[in-house]
Amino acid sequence: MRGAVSRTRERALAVVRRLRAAGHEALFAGGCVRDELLGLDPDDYDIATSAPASVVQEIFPRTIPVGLQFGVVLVLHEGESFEVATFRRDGAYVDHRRPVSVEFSDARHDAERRDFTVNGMFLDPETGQVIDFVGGRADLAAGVIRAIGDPQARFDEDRLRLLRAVRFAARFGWGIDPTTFAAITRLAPTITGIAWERIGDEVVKILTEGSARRGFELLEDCGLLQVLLPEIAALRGVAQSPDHHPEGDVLTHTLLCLEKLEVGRHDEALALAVLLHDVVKPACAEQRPDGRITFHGHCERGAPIAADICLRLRRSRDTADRVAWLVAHHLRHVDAPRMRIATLKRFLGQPGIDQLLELTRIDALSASGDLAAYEFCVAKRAELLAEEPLPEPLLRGTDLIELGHRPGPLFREILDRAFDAQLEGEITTVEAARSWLRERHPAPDRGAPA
């Protein structure tokens, strides 16, 4: 991994050198500087330069003009792309995202327009000199996220910075400067004025870049959670029975689940399912006469709500559907030890079972800690994987239609029963499957639904 990153750095350095050879100032800028100073491998390298965008296009044979009016060009070099931006100072912002005008300037003014001090430094990649006009090195050493200059002005320029402050603080385990935090809290109700695509991307990054629990605690503390995900904020104070949930209320449980998300191991869909698996519990809560609290139906009822939230965050339909499926089935494993062998095979052989079992593990470890049902499923799945894979169904929907059934609510139920019979050896051929259908589920009278 480090070798690949070093090659990326060498290619970025080659871009810097070519700009300098043409007589222009060029420096590494922003997050890559921060990460190198922290001893981390940057995901990418951005370059700031005194060269106008038109000149950058002349110097490099392969470029993509991603924002010429802002002096931004992508330079394609040896199979990689590097954002090269002309030093600038920004004019007024009217949409909380982009300035209406820019004035090309120098490195100092370019640093002062950036979001946070730790992201406002430059690095000379040839000498190792850090150019810091905004106090970024001191805040890096102290572990503080601080807006450059006036926090209100920085957040007015781009409301997404409210979320970015939380993400960086969570990811690096840092605090947020009190003045900056106060501005985030004050402006939290305005966050929905920006595109939900951008909001959704930041929320997913908070979930998947590490320290998701810390990120969501900060979101709650500054009021962003209540605005963006009121369904999650509403989990605070929803009591649970201590026998199954000694950890406390539903939000406490959810935060403990988020704490177990691991970078590189858990993808967007699973992370969202971990966040949303108990989203409907406030509406399902019932207290029994013996004092126990139940949440009957919260898996099934929570699934469509989870999907709607994913779509609000502008996740793909495939992701929303996957999250809904995980939420709907996240307690199904509890019944596994009592399932018929055919039902168990079908349950453990379905696509996505690995993610579902991981969700159940995280859920159980964040509650009573009882992993018996999860471990049963893992062991049985290992046994089944050692056997032949699940066969193709001998009875399909086309067979039902051909034998006089019309598509309707019972179609899936009939096909599942037929597949169970096949897995248990009762049905072994297509003709046997059709005979089973005629005997067990004869076609209804003409005009009646299947």
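Here, rigid core means the biggest group of C-alpha atoms that superpose within 1.5 Å across both forms. Positions refer to the first chain, counted from 1. Since this is a predicted model, take the numbers as computed values, not measurements. First, how it differs from the form predicted together with adenosine-5'-triphosphate.
For Leu437, the Cα coordinates differ by 2 angstroms or more between these two forms after the core has been superposed. Superposed on the core, the two forms differ at Glu426: its CA moves 2 Å or more between these two forms.
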Second form
Amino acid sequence: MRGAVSRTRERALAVVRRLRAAGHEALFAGGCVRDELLGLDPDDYDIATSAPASVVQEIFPRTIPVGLQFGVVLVLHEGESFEVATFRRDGAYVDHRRPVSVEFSDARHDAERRDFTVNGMFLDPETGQVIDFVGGRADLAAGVIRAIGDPQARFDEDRLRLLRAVRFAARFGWGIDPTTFAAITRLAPTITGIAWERIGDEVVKILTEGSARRGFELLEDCGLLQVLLPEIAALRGVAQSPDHHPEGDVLTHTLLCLEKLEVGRHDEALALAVLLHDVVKPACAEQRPDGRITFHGHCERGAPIAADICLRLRRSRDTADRVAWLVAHHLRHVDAPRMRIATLKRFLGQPGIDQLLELTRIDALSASGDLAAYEFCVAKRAELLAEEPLPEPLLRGTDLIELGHRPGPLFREILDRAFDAQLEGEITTVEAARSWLRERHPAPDRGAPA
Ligand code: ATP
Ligand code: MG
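Let's compare: the form predicted alone is above, so bring in the form predicted together with adenosine-5'-triphosphate.
Let's see the whole complex now, leading with the same chain.
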């Protein structure tokens, strides 16, 4: 919302003014400057200042010291928070992740420690003047991601920048400067030297911030895909039957699917499921005598592998489970038109069905384009479940026990059958359910007199 965002900007400006009134330099810095120059609403406003962190803490009544050793303080102002960081230059890096020491410095050095030229600018919010020590404006106009300084050295300092370069290039539809790109390609095999949490967060951002297809094409081009997700890289060249997949091999199909991900509409779990839905196809490929290629069992077999990959990317167990479920069921809807009404109600009444149908829509659109089974499911779901969600089962385990059954493997099966009968309309009351049970599944005769 434009209005809400400009209120955020006004509050950030108030923070800058208060720092200036106390005699310090203060500027908008980094991503928010880039976004404003692009005409986009920044997600957040970061402020760079000559004031030391201790002074920032004194000036503002409410602050959180989020990184004092780096001079970073979170200032809370009118219900919003702003990162205020002292100008600094970074010392040598350890672990290809963070500097051993920082030295508080001036705006020029603070620009030079940042990753890419377009992320290295400052803005004076009172005058509108852009302060650009690193050539960010020219690169922004040309649409180029370029490392500040020597690319190889900068990527070696912090390997996460390899992925950030790809993410920004994809998000804005820009190119990567050739020298910067060559350094990314050279260093790609070393990306795993940093924590998988950070890698996973970046990969998910590439998947969910828009232009995921371009992001993954860039990851493949520079070799990061092969290192981070070799299972996806291996989909390149895996042939499919042209009748179902006129688009080409499995990676081509997967990239077309990624192209259909929309910001805000598709969450992390769905995006990961889209990426991973065919991950096990290479191992399942079989050529039949008539020349057609089948991938029998790739949904079920793909599910645990997809979950493992999510866990490797340090996603939560819940996300991994949801992704596995989506992968396991991504072709189930094809049988929907032939399902008994109870099976269909049960299928369409599952909690994750919206996401599953969304995955099937994206999958079909990226292949033959045949949406008949998807549309059938959407229509049936509206018809069967719109006003009437899946009911509570009339027959429960306790009824079975009461009527003389012993808990065991048959239990679930009997309860499922009873629920089916209920969904078909055959059973409508608890009493009817109990009679159905006595009739169809009489309890084993335990108490008969001798
Ligand atoms: P986004 O819109 O994704 O938030 P951003 O550019 O604001 O993009 P942040 O991670 O919020 O990215 O970081 C804010 C600024 O801090 C960046 O614009 C950049 O100047 C600097 N920065 C962030 N991460 C790094 C890094 N790993 N190495 C160097 N500079 C970085
Ligand atoms: Mg940011």
